[in-house]
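Next up is one chain by itself, shown in structure tokens, the form predicted alone.
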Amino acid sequence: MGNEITEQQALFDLLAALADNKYFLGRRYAEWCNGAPTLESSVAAAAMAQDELGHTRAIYPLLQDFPQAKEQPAEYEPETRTRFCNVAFLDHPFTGWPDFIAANFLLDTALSVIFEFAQESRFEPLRGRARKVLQEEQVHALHSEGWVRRLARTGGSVRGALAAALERAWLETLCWFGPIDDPRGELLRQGGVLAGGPEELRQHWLQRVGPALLESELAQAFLLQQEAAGRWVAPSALPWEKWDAGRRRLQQEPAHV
């Protein structure tokens, strides 16, 4: 019984995951300020990196008011933190522009879904930040969807590289909202922190990314389908046995020696 999750712990874990994912997303975007395929996309990468790091600076301070942070204050500053809660595919630099677009399209959108569901949150600091974050994220969403369609239309190896990058990020992002019976997600919903539970968040994310994947004929790789009622289904078996609920990430396979 001592391991039961409290609403406070669930909120702390959510904020840490939001801050860490935005921190690493900002760093990865920044690495492409001089390497994007066009001058326009380089400028966009720089602007989006600045936005993500700005969001990070707005979220990390919220952790300081929790007892967990008071016990280990250095762990809740991005410069001194050693145990991050970012998704595994942000652990390493992007291998190419398609990785940038996949993270921009899938993960950036998933993070925005959390803020959309926090616009009426009972946790005022998150509610207050949600509106500004979402205002800036509109440009990120337009950028990612435009590039997904553009790379898919190009065909050949370019389209293949995009499909491979999306596949690398797909399962972990699909899992990111937690299992349907996740106690953390239910506590956040019941406590009014978020306006929905894990499955509602995941369904909203699928509604955001599904149309572009379907229209680009990329949805088949993920068995993604739209049902008659407008609901999206992605019937792939999700690897919950690898899921680290506290850090919202998939545990990686040990390296072979």
The other form holds:
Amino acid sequence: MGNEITEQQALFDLLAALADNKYFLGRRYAEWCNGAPTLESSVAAAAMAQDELGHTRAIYPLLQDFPQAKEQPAEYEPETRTRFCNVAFLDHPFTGWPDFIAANFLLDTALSVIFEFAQESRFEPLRGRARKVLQEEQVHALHSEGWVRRLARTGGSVRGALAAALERAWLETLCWFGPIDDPRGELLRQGGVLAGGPEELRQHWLQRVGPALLESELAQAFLLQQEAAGRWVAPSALPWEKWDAGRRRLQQEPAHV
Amino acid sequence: MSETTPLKVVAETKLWEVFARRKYEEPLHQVGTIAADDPELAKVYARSIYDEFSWVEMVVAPRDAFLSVIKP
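For the form predicted together with the partner chain instead of the form predicted alone, what are the coordinates?
To see the whole picture, the full complex is given below, headed by that same chain.
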């Protein structure tokens, strides 16, 4: 099947995954606009939800220029779409504030890594959107890192709830960049859409999330270590047998709530 | 959050004063106050709460860094 994938299909799948993950991240953030632990973080949740839904509105229209959209037009309008490509842990509302922070810290950062690697993309619509997305995402990163430190420092059941939330999102986000030999990722790299393949993207993501996990002494749970050369290693056994490469998710069928 | 994390556990206790200006020729002036125990979160909150203008500069300073000269 891998040989049948074209660069155009790989790009289409990437854009769909970016749009759908940002759409559901925005929705999940919005559900905490009046439920966050403090007034300040409720306002920040609302602002981040607006940002994510804004990014969504900038990406969904790109899908309509692909032949796939002409075959099934209803699937490429966000209002009528049913074939979503979001990670499985966004199918359901967050069970608590630690889930918000885990998604903010792990997944939101993973999505930003794509835009970082698209700043010189040969696909102009993605390159053109990368700068504004990354500018807004700087604040999201500060928010997530600040809260990871706070919840970890609080200790007790709060720290335990954060560790459990990070664990629920960890493997799927680690998989999200695709297997090391993923034909889609290689096509995107060769075609100049992204400035790196799956393993380079994953390594960059580990460099972004690793320091805060190490500082908060949460890295051990994920076997995450930094080698002497500065390279991060997370030697977890990844569940590729459950991986849906086209939709970049660990479960076959979404069941959104 | 409420089941696993009582709100009081993560209540913000440190206050920050927020200063901003809309034009380079204007001085910074105080636009409000926020509560945050983490300096990076203080910056995030200041930015998301006081977003009514396109500021050219915004800074936060811990309230306890201010020295009283004339007391009210």
